[in-house]
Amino acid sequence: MTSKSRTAPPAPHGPVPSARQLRWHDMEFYGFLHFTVNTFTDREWGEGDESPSVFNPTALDTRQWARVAKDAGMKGLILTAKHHDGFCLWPSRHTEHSVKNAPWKNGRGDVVKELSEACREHGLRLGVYLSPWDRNHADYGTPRYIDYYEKQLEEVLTRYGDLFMVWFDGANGGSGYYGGARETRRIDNKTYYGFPRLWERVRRLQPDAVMFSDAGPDVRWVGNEHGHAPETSWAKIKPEGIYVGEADTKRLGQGEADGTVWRPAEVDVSIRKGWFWHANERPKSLDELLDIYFASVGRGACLNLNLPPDQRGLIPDEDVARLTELRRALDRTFGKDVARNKRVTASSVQGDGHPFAPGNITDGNKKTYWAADDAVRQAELVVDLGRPAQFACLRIEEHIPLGQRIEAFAVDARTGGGAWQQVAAATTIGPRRILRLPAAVTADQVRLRITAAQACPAVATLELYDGGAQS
């Protein structure tokens, strides 16, 4: 009988991911939804003397946004439930700048109910943001407003369903309308809205959400909204010096490598230039959308790409197309993977090798990994394709209940003659490193090599890609 000791996983190594940011993960790609009394003024941020008689969209119609995120790939919605103007997207009891002082509907719509229905059933989840600043409110700045905000918060989180994130945004403080006074008003970040106080609200009402800051607390900013994170990204990062609307963008795109908490990187782009619709622009181009997801998704972030609706309250024709363009292209990427079920080696396994064998990389299942010895820093895995096989993409993933581990890679093919070819190299993995090679490659071996690790390697997937081939 084998013992305990040579079953057992490895040790976890460092902080680890919980079980509401693992569902996160998973999801990889979802959607933000700017869309209020900005969409009909074709302003970005709303001063907040904003009428509530201009939002007045002539279809809106949330199904249809749920529908087309569903058709490209997207796991969830986030909406801007209220943003920097204090319009409130929902009936709330505590404000009368709301949309149920607007003409759509005769005042009794409710945007946030009808997108919620919406994701149900598309077999979406669910997203808020709520912004912090408030340009409308005649009490920003004091501890008035903090008790307002706690109130429309608690509405959100309490009438919706299941959320899966709340997120609050790093804009705080300026000029404003604030009820007539238009002045400017300067807040203390650090201290003005009691995040922790907030944030221990949204675990009591919503236990299974993940929060987006700066800070997290479980999923931070990655830095920039150009639509990627760096080569290196690490999920973990020192929380010191960091606070909502205040950081290190070099910090919080990177991470870092001896982080003492798991806040993995968001990264949050729009498909057009602005983050509300504006008639003259037009959505990014099929390359730019491919290019985004290869270096956020696929570095190791979620990608949340903003699709605003227009003032129809539609996800306008020409964004659909481009959406569809991107679904296919992204099927026609990963359409087959020619290492699947193939036989695997490893210079080196855990143990006695069960449950942590080699082929667990290539069967499919994200569950089950292999695992080196735990002295071991340096390891390599063959996968055997059978035949000469065609790929130009590969995904790796490593298995991360145990922690970020893997620090730099690289992999090699066995071309014609039996000659080794160094195909691809990069630095961390984590969740998913996703690579597209310079042109397809012919193989019948392909060996992953672990060239430095913090830990034993712990590596959950290897997959390769025949549909990826690039011009």
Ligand code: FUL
Second form
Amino acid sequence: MTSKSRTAPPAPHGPVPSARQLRWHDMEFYGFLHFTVNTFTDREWGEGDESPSVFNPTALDTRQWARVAKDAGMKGLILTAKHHDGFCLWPSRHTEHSVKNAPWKNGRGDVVKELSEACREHGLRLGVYLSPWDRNHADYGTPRYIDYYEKQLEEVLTRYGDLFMVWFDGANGGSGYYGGARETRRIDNKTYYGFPRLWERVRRLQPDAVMFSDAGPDVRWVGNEHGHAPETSWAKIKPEGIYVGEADTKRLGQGEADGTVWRPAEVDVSIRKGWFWHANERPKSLDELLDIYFASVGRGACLNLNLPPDQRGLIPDEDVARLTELRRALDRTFGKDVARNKRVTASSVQGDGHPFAPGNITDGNKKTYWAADDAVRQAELVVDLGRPAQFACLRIEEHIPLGQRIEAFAVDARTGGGAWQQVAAATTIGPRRILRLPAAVTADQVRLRITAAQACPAVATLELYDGGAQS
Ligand code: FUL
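We have the form predicted on its own; now please give the form predicted together with ligand FUL.
Next comes the full complex, and the chain you just saw is listed first.
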């Protein structure tokens, strides 16, 4: 048996993220755009019998969408290229039910193309939502429809450049127009769409894109549309018994400590009540949006915040104003990291310590990390702030390329008089954990106590922010 080199990293623990999942984790916050015939008919789910003539935005400007998203700090946008009503926002060769028969731009418009160009100009990544359920198509429920759906996927995945996400929703079958049949069609969601085959196809056409659904394969639904991941939420899960449109929502939210695949959660929620624009709905308050941010991004998920364009084809002014407030509040919160470049000591260090030094958690470089010795499951890291400094919010990240390891932790502050006081405690960290303290704390030393871990802990980052976001 060869002994481990003193500078070798700890062995990976459990499932680990793919390169495309790591890129997605780094995005943290991106936007959803629900826009189609429903925007003009005041519906959430179109029947499929809507005439393309209703799709007539007066001032559609995808550059405004991209600018608003960029200014809000989003890293990408996902468009409903086709929702359950079947209307296609791109001129599909395979159906007449598309923008090519709409009055908008005399049938020569292509919303997906315009958005892909706007995203490129603003440095945003593009994702698409292509509803498997199609209430317009005459063949829905038969194998012929699957053929059609595959051809549509192929069009959208080959015409608009690199995508970061292909989003599969789980709404499946029911009543609809279905080419005039106007009936209820049920499908077996475990077998009808042949998802493993579709996923393989997507992988071939867009190798860098992550695929979202209840069942992944890359990113899982968090199990609710209210904007929060649970307090304990693992980025790993056991895939057995989870299907698109059929899963235990509590399990989807929490993930599983003994998960066998890396499949982190996305939180999808709308800035308004509905996914589509309705004249009588207003955007959520700043406090609600902040709570959503900290309960999603702050619990290791990515936040997919829906911004429904209105009948003009613009994100409404009041939503834009609210997003501006959100950005300002977040920028204030994460203004200054008082732990940056401060000296750190640890109760244990991996190997000879050099590559995994405690100071790696405050060096501002997310690639470097501290790791405890192999046998260690509980450890302490003390950050010496030099002189008393104030913080109200903290951010911790595990080094997830080695898997998710930490089960519970606490944070103590050494306040006036040299007494230690616990200021925060929580469970999972994974890609990140952000905690707001009930009140700002002034301390000259801060201690991260890892109280339970599945394998020796490996921490990339500890940041202590002075701004506070007490909402
Ligand atoms: C669900 C759909 O039924 C809703 O209309 C919306 O698109 C949401 C994001 O996904 O499955």
